[in-house]
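The chain below stands alone, shown as structure tokens; this is the form predicted on its own.
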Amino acid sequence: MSFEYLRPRTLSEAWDLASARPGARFIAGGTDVMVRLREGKVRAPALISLRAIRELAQIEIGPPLLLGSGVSVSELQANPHLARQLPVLVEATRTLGSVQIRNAATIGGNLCNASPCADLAPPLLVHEARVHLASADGVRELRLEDFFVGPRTSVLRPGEVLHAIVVDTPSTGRAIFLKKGRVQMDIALGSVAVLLETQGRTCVRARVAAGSLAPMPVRLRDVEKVLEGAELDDRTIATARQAIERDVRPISDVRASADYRRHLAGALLERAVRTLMNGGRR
């Protein structure tokens, strides 16, 4: 395994380096790409680290809330303003790998890997986050749910980097992230994020997203329709559980069967809704 390692200090420098090295890859923490390089699953003549680019490491509380793609998972976890503004995202950071991984991994890297099990994607999806994608030609914005197109595949174009994640004024509702792995620090067999706004026991707004239960992190609009406008009683929860088990598209692999993951989706959704209705985030 041989490659050139470069550490620019500005985005302009990064784009110049990339244009002179066809096939070069941008990296942040490198916690995923280094493993894949060692395994021979990806090849690159050069790795261009974005970690020294200060504009990618900013957090602006706003509104809107702006998270630079180079902010580490540990920095997300430790930020007190973020804990108040977007607690479900901070909750998800605690489930991501070990302390060492969280110190190296970044929010941008977690999303750009476009893994179906990206832990930070479902909490951002239920808050209807947007992403800013930057290149030498300018910046474009799109919804996070449109960023993922398949397993480890996103809409990023050659020479483009994820610049920032943007969330408008966070919802007044409560949100929760639940994840099931085989052992501690394992990647998710399945994860679900749920955001609910309620009046009494009636749901007036619902957002539901899942990880490891489809080819990419997904928002589940049919499940949201079951919940919105309904009293969150046993009957509604059972119907929502049927909807999520119908709508997810899990795979079978050495870690779990598709049937198990489908059942897990329903169980996590039910637990999430009941927990939120009981006044807690977990």
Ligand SMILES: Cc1cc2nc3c(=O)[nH]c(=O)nc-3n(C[C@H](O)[C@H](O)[C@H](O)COP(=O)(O)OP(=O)(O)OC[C@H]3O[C@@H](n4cnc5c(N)ncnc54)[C@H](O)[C@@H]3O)c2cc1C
Given for the second form:
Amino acid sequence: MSFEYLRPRTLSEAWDLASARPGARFIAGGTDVMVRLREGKVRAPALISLRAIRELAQIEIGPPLLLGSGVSVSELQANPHLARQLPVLVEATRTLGSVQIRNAATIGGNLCNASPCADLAPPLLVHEARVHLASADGVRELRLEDFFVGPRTSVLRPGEVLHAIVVDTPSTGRAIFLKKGRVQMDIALGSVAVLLETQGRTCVRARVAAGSLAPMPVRLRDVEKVLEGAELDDRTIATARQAIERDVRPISDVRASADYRRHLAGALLERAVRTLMNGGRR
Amino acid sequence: MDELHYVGKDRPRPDAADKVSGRAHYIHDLVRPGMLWGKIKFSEHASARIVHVDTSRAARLPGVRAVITGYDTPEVRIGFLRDNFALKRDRVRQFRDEVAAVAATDPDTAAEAIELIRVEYEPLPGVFSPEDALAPGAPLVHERDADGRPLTSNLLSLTVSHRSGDLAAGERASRYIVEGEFSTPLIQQACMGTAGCIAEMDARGNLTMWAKTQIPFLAQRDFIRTLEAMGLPGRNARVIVPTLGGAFGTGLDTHAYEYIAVLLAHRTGRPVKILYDRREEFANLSPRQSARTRIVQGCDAEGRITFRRLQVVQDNGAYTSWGATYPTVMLMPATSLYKVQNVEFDAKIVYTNNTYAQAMRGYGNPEVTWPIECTLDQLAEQAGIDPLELRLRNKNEPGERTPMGLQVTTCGLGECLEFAKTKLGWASKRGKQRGLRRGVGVASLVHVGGSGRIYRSDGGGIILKLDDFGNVNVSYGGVEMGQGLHAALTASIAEALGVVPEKVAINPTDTATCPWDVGTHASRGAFIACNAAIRACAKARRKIFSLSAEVFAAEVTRNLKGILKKNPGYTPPAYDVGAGCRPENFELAAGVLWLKDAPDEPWLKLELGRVLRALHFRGVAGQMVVEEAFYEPPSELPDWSKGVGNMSASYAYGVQGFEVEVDEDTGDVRILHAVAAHDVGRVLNQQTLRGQVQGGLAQGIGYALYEEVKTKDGRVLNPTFTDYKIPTVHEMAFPVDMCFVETNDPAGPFGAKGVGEPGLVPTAPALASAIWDAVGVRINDLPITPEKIVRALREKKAKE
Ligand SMILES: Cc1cc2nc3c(=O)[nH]c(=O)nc-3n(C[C@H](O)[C@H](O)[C@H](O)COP(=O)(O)OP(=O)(O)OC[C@H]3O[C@@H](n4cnc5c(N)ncnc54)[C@H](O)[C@@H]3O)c2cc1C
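Having displayed the form predicted on its own, please output the structure of the form predicted in complex with the named molecule.
The next block holds the full complex; its first chain is the one shown before.
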């Protein structure tokens, strides 16, 4: 395995390098791309590291809250502002890989990977995050929801860089992220993020997203519809469970069967809603 | 045993500091001058004819020094039944079959060269389960055996059977009978250090192998045979064992990759290293055998076991390793776990085109303890007897001779059960926590505790070389693979010889310097090594005491002169040193030689090194103290046609218990508390023992809840830790109560029994029992995954 390794200091330098080397890939923490290179699942004549580009490593508390794509998972985990403003994202960082992986892995890499099991996606989806995609032609802004198009595919064009993730003033609702692996340190067999705004026992706003339960991280609008405007009682929860089991599109693989994943979606959803109703998590 | 100074104490292992500070050298670290890197081209089919192998492009790649195939190298037959070849010719029988190999100047070039080798196959039908393999008309995995005799079935000739008592009478005497089918999966040993070796040949054709092996001397024999096959008769194979990062049974056979390294070293005249990466380890190193067992077991109204019948079918895979002899160990729990008079046992092992399997810790024991303990739990349920009470009623006892002919000398099973009962709070918990989805469960084990005879010698030799400074250099042919053999051996030698442990240094295992040992398996390492050591230490003490009579007086007289010089007024007590220097009057303790009848005189004490120097520097009378001993345990090689024989010098018992909480919605099992009680005979080293038990527990939990090598049509589907899950520190984050019952076995060194394997034997059934207690479902096929629990709960609900 041999490749050229480049470390530009600015974005424009990165674009120049990329356009001069067809097939080159960006690398951030490398925790995904290096594994895939070694396994021969991707090939790249050159790797262009984004690590030395300062502007990608910033966090702006805002509002709006702006997270540079190069912020590491460990930094997200340790940031005191985030713990207050986006606790559900911080929660998702805790079970992402191991300490060593979190130190290297970036939020941008997690999203650009476009893996269905990206742990940081569901929390950002329930907060209706947007992404800034930057290329030599300029910056475009998209909803994160529209960023993913399929397993390991996103709308990123060749040479385009995920610049930042933007979240509007954090919602007044409370959110939770639940993930289930085979052991604690594992890729999710299924994960669910839920954000609820309630008045009394009535849900006024619900955002539900899932990982590993569809070809990409997804918002689950049918489930949201069941919850929104409803009394959060046993019946609503049972209906929501049925909705999520219909709404997800899991696969069977060596990790779990589609059947189990579907069941898991319901189990995680129910637990998430009940925990939030009982005043847990923010 | 009177007062022990080192045995049983809580001392750090001698290898710990080097290992945690990165100073220990594993096969991964070793480099030889001029060394090349070997790499293997594995089959791309589970069953196929090899039509053509084109190595020309690989051979032209710069940096490649050799490309070899089965067609251009001598035929090297390997394996327990010699049904395997180092490099395959004409036919592949499993995905990992070795078709070609290269040696290159660096690993990347070797990997690139492998990609350039083109193999043309003609696919053949395969069989991927024992059932399919035994079906009429099934394609044969092997058409002939190693002697060229035609084979007519995929059933191996290695069947093991046992009949004792009267099964029909046992059935008649039964009030309750439970039957069922249980299975245990293929699992990976998951050694932290992957497989690898370096082969180096001298100009005369002698081989030196740095091998990740547990059987250096049987490996030596295997490699010498290979040299003969290569046209190098009369040459030696020297086997050196580097620090091992775990072996767990993977080192009980020699492997094709090792022979390929030899062939490459021979071809190139350079040392050749082959090292598996993790993916190769998962896909190409033999996992633990899988087994499917039909069991029927009964008990009378009081819960006494009346009979037991087991029929085991094992998937051998395409070739045969020592692991095919699991049934010889399965017989032990089948006939001797709890008192049972009427036993029928039959085991079959079948060729398939799956990856061939090999040994792993426990060696057949957990495979059979699983169905025995699970059905015992069900019997207790049917009989309305508390399952722990039922086990107590059937417990083994000292003095018992079991149906297999095992002579139980000492047995702490009762104490272990009582400990588990107390620590788990059994009386207030079993059957009382369904509402909380919590449950407790226990299961027991019996295992060989005094080695296990499966070869004509079950012994091991040791050499103690004492030097001029009082160091004790130890050469023992068994293998430290992480289990703590050196800790046990150090404590035993310090104790038995009378030196401080810091003076005991254990040499690397090397067939050129160490006496023969059959191999480190069957929990025998410390048992054999320490028994041999005790005998060698006794010889050394006799020699030191008899020779010291000649030098001691002169040395202590010098001591006295020194004292008098410093303190002229000193009057020594009246003591006749000449008369005191009788061999039986000497004592050696903590590295100091003194006289028993004058224990309080400082000038009458000599440091051992000084004595040894005095013995050495005596002109023509000079002598060295180098002693050896060979220990052969008092056990029998069983008659396998009847399945009878006292295969071990003692038997180890134990009990594990768990409290779990089961999430009924997700199927998750959380362990809240574990109890591990083991009859160890005697603790040799506290830390090492706790480590062994903790490690066994982790491995047992992996086997019970998470691990399985998944295959489809012979291909391994999860060859990485991404998808092969072993427990991590998070899964082990519960309190463990350990208890070591010291039964002081007469055959054991200081009374000790082997404890290497027991730690994972009863784990799965103990957990299964706790899960049943928590949520009322039983899973018969390991691992007990959340998915299986959810399915079983759903089925249970549908029935209610
Ligand atoms: C042992 C292990 C455990 C893991 N556990 C988890 C887990 O529990 N949960 C989980 O979600 N993931 C897990 N991962 C996957 C991985 O660590 C994460 O997805 C991580 O966030 C990836 O970030 P990275 O910076 O390392 O990405 P990289 O590997 O550097 O990049 C990933 C991909 O994104 C592209 N890319 C990166 N940054 C940008 C950018 N700014 N613009 C455009 N393209 C970009 C790269 O070209 C590449 O294709 C694990 C990985 C390992 C090895």
